[in-house]
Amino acid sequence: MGSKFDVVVIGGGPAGYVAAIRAAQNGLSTACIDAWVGSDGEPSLGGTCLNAGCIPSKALLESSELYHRARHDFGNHGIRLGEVGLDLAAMQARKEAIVSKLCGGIQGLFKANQVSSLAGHGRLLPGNKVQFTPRAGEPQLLEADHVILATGSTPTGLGSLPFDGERVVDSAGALAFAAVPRRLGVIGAGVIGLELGSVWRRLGAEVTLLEAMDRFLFMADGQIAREAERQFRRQGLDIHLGAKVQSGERTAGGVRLRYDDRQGSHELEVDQVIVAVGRRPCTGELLDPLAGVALDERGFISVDDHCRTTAANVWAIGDVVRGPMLAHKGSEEGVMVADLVAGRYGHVNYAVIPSVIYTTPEIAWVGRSEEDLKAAGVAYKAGTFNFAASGRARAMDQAAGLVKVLADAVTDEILGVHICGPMAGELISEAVVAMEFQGTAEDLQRTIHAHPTLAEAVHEAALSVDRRAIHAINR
């Protein structure tokens, strides 16, 4: 291994693997630090969204909605299985296949592009240099033209209730449970806390979770958010707004929280608790004093449009700097500054980034919603269909929630696109796309959607906006 780099890149995860891909698909001699270790004690890369994260998580989804649906839905389509059990050993190592088969691949895709894959802790220095610390050995001192920062970010615990890794666990830790808790409590009722606690109360477990906002998901757009709480509601969930977590405490049987809401103090005893109250970012022994690179006041790295630290020729991308925490955002930020580096073109379009909540009924997103296109004084229109009144919808029995389109009211231009309702990650790419064209609502009334489909809810949606929707009543 040779200790100069055009590129050096720290941190494996979607962020930096897809950097240090992209880099050296551009000619770059290009070197990836990463200091995950799976749960085999092995390197393992692909950081926390193959191996704790977004694909571990959508596993389980995936599984515990069969399990639900094979318990309480199959009967309606004639399909008789009689009883239904829960091997969870088996739905765990399921999982734990395909992390395994991923992030191996990921190692697979470096060394096909000649990416040198360095497993240990990367240190920014200053000069451009990295001080790069195996797993077992000496530390090595690095030389990069560039370096890119993508250290991700980790679970944001509470001070009066730490993580022990048995009752109060982070988003990890509620991935790998051994048993059902019979009773779950969820602290954080966002993305993570939906998708946890949907899992577990699909496999028997009585969750409940408790928000501190007294809005339910307040990063959604209004109509969207208050159709999947009255969804989730349905399926059990126990979930409690402007609940503020002051305390808990391990007893002999659990944990015992106590919280305040607008009707006063309560406790709650659970078996278990998941803390999914946000992340926060890596940054811990990343940087010398004296390399140049500023955080700002939440302790990201502080960046330009593209990226850019306040150092010469050091770059950071993903979780550890501002905007969403996305696995797609850091990766397509990864992209660009590959491509900058190379001086070719680089860019990310910050305001068309779709966002998903993979439960079910799913939720997602892109653009403006309308209480934003409200506080900014916009002039718009709107369009909703219900997949009610979608046949493809009906025939897969999955007919709750709705596709809302917003468009601007005199260019009709596409400012946002909102779907609760089933294979809403899927469907709202066709928004993205459309609106990353600067498309408008009648662009997607002209395009033909094939039939039947959950796709024409969108097209129905954007008719709806100009009320002309075929298949609802128009107002």
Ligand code: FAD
Given for the second form:
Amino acid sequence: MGSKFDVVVIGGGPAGYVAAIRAAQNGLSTACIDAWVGSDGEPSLGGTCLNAGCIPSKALLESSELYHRARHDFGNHGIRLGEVGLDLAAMQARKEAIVSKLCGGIQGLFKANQVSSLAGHGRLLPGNKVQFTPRAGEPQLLEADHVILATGSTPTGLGSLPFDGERVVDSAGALAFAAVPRRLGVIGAGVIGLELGSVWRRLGAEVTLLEAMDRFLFMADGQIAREAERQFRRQGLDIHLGAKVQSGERTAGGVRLRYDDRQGSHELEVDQVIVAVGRRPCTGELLDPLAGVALDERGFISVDDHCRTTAANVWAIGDVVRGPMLAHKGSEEGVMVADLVAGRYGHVNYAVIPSVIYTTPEIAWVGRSEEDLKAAGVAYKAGTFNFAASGRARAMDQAAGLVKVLADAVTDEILGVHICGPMAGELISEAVVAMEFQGTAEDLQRTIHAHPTLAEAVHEAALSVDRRAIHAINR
Ligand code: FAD
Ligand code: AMP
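Form predicted alone already given; the form predicted together with this ligand follows:
What follows is the entire complex, opening with the chain shown before.
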């Protein structure tokens, strides 16, 4: 391996590995430094997303949902089972196997694209030099025309309740429980808290979520959030809103949490607690102070709309920069930067990034919510359609929830689509494509949707924008 590259990427998560592959596709000599070590003690590409985030959480969400449905819902289909048992070790092993297969897949893609994969730690020095410290061995100096920083994020803790990997865990710890907790506390009812709380609730834990905000899922459209909250409470998730955890302490058998709400101060005893109060950018040890890369007031690397940092030819992408902490957002930034570096066109449309929460029902949205539009004084039309009237949703025995389409009152352009319901994360793609093409509600209305599909609910919601839904009474 030489020590001079066109591009050196620091971080091999969905932002960094995608940037590295695209840079190599563009004919640039590329290295990607990544520090992640898997549960087997070996380097493992894919970052948080593949190793401890998107993928293992979705594996457990799928398994736990099947377990729950086998126990509680199969009877609705006329399927009688004997005793349904849980083999958590096998469930965890399946998750591990998926992670290991996909992480190995990235290594294969690096080989095929001739990306030099460097396992170890990267540090940006002045003058576009990178110090690479391998897992074993002496630091080496690399030179690059362009450096892309993609070091991601790590979980934030609560000062008085440090992670101990046993009773007080972060999301990675909560994905690896070897036994189902009896009483599980979850601090923070954001995306991660809800997904992980759902996994362990379905597997039999008593789950209490403490959320500081008064409004459930404040980042989602209010109507959708209310519907989701109703469904989650029905599933037995004990959700406390306006409940700010102030402190916690280990007790002989578990953890005692103290939280404040409008009624006063309370204590909650749990056996284990997941702290899911957010994530912070990974910049420690990454930046030599003389490298000239500035951070913003929240500790993220400062970048412009094209992910240029304050240092020439140094770029930053993914969770380590502003914007939603989502894998696909980081990947698109990776593609943009790798294309710009190669002298091609690159752009990310930050207004059209889908968000998905993989609970049951799923929640997905893109664009602006009704609250956003009201606050901005935009005149809009809204159409909704309930899955209760969808033949496919009924056949699936998953008819809770709705689709909502928001369109500009004057131009009819789609401004936002919000879904709470079965496969919402898949359905939202249609809305993303429509919005990317600046489509109108009428465009969706005149598009043929196969019958019977869940996507018909999107079609009907678009029709409902103009009070022309066929399978609902237009009010
Ligand atoms: P990361 O994935 O964090 O990767 C950064 C990499 O850089 C890591 O491998 C790290 O070890 C390495 N690194 C850090 N510093 C250095 C250094 N100095 N030298 C070398 N290497 C370094 N997002 C979604 O879009 N969909 C989901 O369903 C979803 N589910 C999630 C579930 C959970 C439980 C969690 C925790 C997150 C989830 N996310 C999801 C968020 C998603 O994982 C992140 O947005 C995404 O991983 C960010 O990608 P990244 O490449 O910026 O950083
Ligand atoms: P997210 O940002 O999606 O990861 O969600 C984190 C959630 O944790 C947010 O909804 C925060 O309001 C919530 N949160 C942060 N700190 C606390 C706290 N001390 N007690 C309860 N909830 C918190």
